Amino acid sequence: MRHLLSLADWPREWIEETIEQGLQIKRDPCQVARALEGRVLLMLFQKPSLRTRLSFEVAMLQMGGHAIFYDLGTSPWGKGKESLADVARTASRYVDAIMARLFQQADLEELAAHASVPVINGLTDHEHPCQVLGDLMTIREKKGRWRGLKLAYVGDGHNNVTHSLLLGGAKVGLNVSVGCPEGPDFEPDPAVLQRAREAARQTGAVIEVVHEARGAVAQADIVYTDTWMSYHIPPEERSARERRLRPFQVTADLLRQARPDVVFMHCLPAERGAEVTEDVIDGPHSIVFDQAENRLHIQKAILLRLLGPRAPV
């Protein structure tokens, strides 16, 4: 059984081949226009979604399959009535896959480990894996390659993207320096760094965690942030956050600390003002909206992976 949990989990080549599928998907979406008829997908949320609801919606819609949203906030588990288990249990028998965007990172494997069909992590707060698989398949559109490359993430380190950032880009290669405060508030996870180091040892890339924005941004090809209000972090902290992280704030200075052709990213919503000023997510530099349309070409790489095309009866 093939899931999708965490980039951890995926061996280098599954990732560059579902990115070059995803390349090429983009290039001819034709040739998957039936490639899932008759195939449905549940998608399960816990958080609010945007980019992540409508690529998947779209991508099974344009493969041919069809896709339900479930929110588990008036589901039976979201009102303490049902295990995750026994939802893992009745979907499995109903769809063909399914897309769950959780808060725990525990209860998307619990869900995993009672399907019999594929899981896909939609976002928890601990990784996001989709989000970075698309992330890496701008990056090689963009820059032709991740090997030499340098993708300085600066902010709130101690996030899923951070996180699968530095799990997937030690996995092909891409160097990644993390710029963030001191402190586990806002530091990678040491476990995710010492995986992610090791998964470097392989391919040679460079992983580091820095306390000083310019430092990590120094000569860098692609310039990451996100948001310094993650969904799970309670408003009354915003305050002490914004003082701890306003050093890191993506700005036209920061940004020329970077190469010339340097591109910024950020995987949205972007708060104008706060990670980043609005003359650099909106300026020359960003490709932003070329990475959100990403989500759907690699989205449907992804779940071809995982479902493959039904074979002709």
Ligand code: CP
Second form
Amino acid sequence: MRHLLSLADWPREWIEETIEQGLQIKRDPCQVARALEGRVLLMLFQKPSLRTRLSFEVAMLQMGGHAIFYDLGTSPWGKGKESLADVARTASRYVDAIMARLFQQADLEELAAHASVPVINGLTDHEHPCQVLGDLMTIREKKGRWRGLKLAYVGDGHNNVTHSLLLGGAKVGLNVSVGCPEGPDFEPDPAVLQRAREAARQTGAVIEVVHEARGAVAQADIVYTDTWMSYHIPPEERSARERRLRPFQVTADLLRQARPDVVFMHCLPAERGAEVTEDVIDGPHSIVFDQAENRLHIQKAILLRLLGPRAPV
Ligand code: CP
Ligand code: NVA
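Please could you give me the other form, the form predicted in complex with the named molecule, since above is the form predicted alone?
Next comes the full complex, and the chain you just saw is listed first.
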């Protein structure tokens, strides 16, 4: 059974082929217009979503299938009345694939262990692989390659998007420099860093973590940031986090440390004035809405890889 739980599990070839197919689908969406006719995707949510929900739902509709949105808070599991294993076994009898946005990566793994259909990680506290497949597609589209480019991620490094960028970037040969405050609350998970560095040995990618924003961004081709208040962070932590993260805000001045043709990326939702200033996210280097659009094209390629039949690459 093929799942997409973590980019650590996906070989480089799958990543590259899926992105290649995403680019082809973007050029000619009609080629896959009936590829998933009659197929059903179940979308389980424990957290809010705009992009992930809409892009998966539209992707299924545009390929002739259907998607069901299900708020897990209203499920028997959410009410403490049923195990996740039984949810997985039951849902597998009705649907062709399950996409889940959960808090715990361990819960996602439990779901996948008991499902007899493919399970897709639609974001956990630990990883966001669909986002990063779309992001790597966007980088490929804008810059024509990954190898030799430098992506500087600045801000909260102990973050699902950062983890997937490290794992995915290392596998395709993209250099990833994380600029974040010191300490386990803000630095990437050491186990993710180790996996990324192992993958980087195969591709020659440079993976580094520094505690200074300007150093991270120096000569970068891509500057990336994410919210300081991820969905799972309690609101009472806001002011303490803002104090630590403020030196890592992406400003026009910081962006000037990067290459002149730098692109600015953000997975969204963004908080203007926190992790990024308005002039940057709405400025000429920003590609955040092209990036958001590519979620749709890459979701189709992910679904086709896991559900087939695959359109010719
Ligand atoms: N980037 C992303 O996953 O956005 P949503 O939380 O709106 O799905
Ligand atoms: N790190 C963010 C990503 C949102 C798409 C979060 O988990 O809320």
